[in-house]
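Only one chain is included here, represented as structure tokens and corresponding to the form predicted on its own.
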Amino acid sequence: MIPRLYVTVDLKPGTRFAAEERAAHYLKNVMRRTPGDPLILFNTRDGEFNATIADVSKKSVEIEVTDLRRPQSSVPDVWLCFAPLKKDAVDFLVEKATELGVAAFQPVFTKHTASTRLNLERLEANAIEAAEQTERLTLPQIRAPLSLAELIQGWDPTRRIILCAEAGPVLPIGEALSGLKQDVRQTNAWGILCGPEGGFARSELDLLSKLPFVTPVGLGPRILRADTAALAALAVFQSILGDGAERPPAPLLPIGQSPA
């Protein structure tokens, strides 16, 4: 397996730089890579590049960029607005939603939110690892938490919210999103809003459902965990309104093997 790493430096053929501490530790101590071994790099702005390990010493790993593999691309502009969960659940949610191509995470405190502490640096690290493994060329933004009132007050009404509503009259999510797809007036900017494990308060659902930019949707007859609901909604969104019709990049060939 060729390691794929997110880096912060500018990337272009011929660039040589010392790997950051996280990447150096991974290459030296986890993957046991040596000079001459291939790498793949991305920085969210210049595209994806082939590279090689130029030198390994006790203090550093030197990397040299060789050539462009893929030009820069983006993911659909969909934010996942979620009530903070317990540590393992929120780590799982960030990892899997990054894999599914979310553009940004917006934590939201609701009346029934049980967890009020979030380690944003840890969530960012989880997102970086997930992006490295899934070959996306961007990283999702990790935003500072807001109350539901603050979210609504500062929301751009041209960005439609898909509200995962566990109560009240709603269309099934597939039907609702298919209808939105036909509405040429919609801008291509979206938010998915999911509640906490205890669900939204009735007053919150009533308030949200009256907003003109909110579309309440149903996720079926079963009571879903909060992280399951968020991921299910995101998967359906990508299938209907996102990039679900696209295919992954061509797989890497083993070193020394040419295409047929």
Contents of the next structure:
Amino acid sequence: MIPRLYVTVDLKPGTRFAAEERAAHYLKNVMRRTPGDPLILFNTRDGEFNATIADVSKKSVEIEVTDLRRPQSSVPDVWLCFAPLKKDAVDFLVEKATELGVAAFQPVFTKHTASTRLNLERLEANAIEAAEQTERLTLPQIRAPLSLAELIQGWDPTRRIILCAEAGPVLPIGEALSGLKQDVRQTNAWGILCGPEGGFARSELDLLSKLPFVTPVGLGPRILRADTAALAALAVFQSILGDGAERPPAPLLPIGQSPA
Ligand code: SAM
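Structure of the form predicted together with S-adenosylmethionine, given the form predicted on its own:
Starting with the chain above, the whole complex follows.
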């Protein structure tokens, strides 16, 4: 398995640099890599590069960039606005939504939000690990938490909100998003808004559903857990309005092996 790592340095063929602490520890102590071993790097700006380990010493791991594998690309501009859940559920949500190509996480405190504590640094670390594994070339932004009122007050009305509404009048999400796809006035900026374990307050759903930039959608007859609902909505979004039609990069072949 060729390690794929997010780095912050500028990347171009011939660049040589000392790996940051996280990467150096992973390469030296976890993966026990040695000079000459291959790596894959991305930095969310310059694209994805092949690289090799140039030197491993007590103090550092030196990396040399060899050539460009894939030019930089982006993900659809879709934010996941979610009410913070219990720790494990948030970690799971961030990992899976990163795999599903979310562009940003926007924590929102609603009336029934259970946990108000969020460790944004841990969420960022989870997102980096998931982005490395899922072979995306970008990292989702982790935005500072807002109350629902602050979110709506400061919302850019050209970014349409897809509201996962467990009650009240809705269209089934597939029908709603297919309709939005036909509407040429749509910008390409989106938000998916999901409630907490305790659900939205009825007053919140009523207020949100009246906003011109909000489309309330249903996710079927069952009440989904908040993380399930967010991921289900994101998956449907990507298949109808996002990049669901695209294909993953060619599988990483070990050096010297040609495709069958
Ligand atoms: N009040 C219920 C409860 O206590 O279980 C429902 C809350 S549900 C766990 C959390 C969120 O997931 C909801 O606020 C809503 O955003 C979304 N959700 C769950 N099931 C849904 C469905 N069938 N249709 C639309 N949204 C749903």
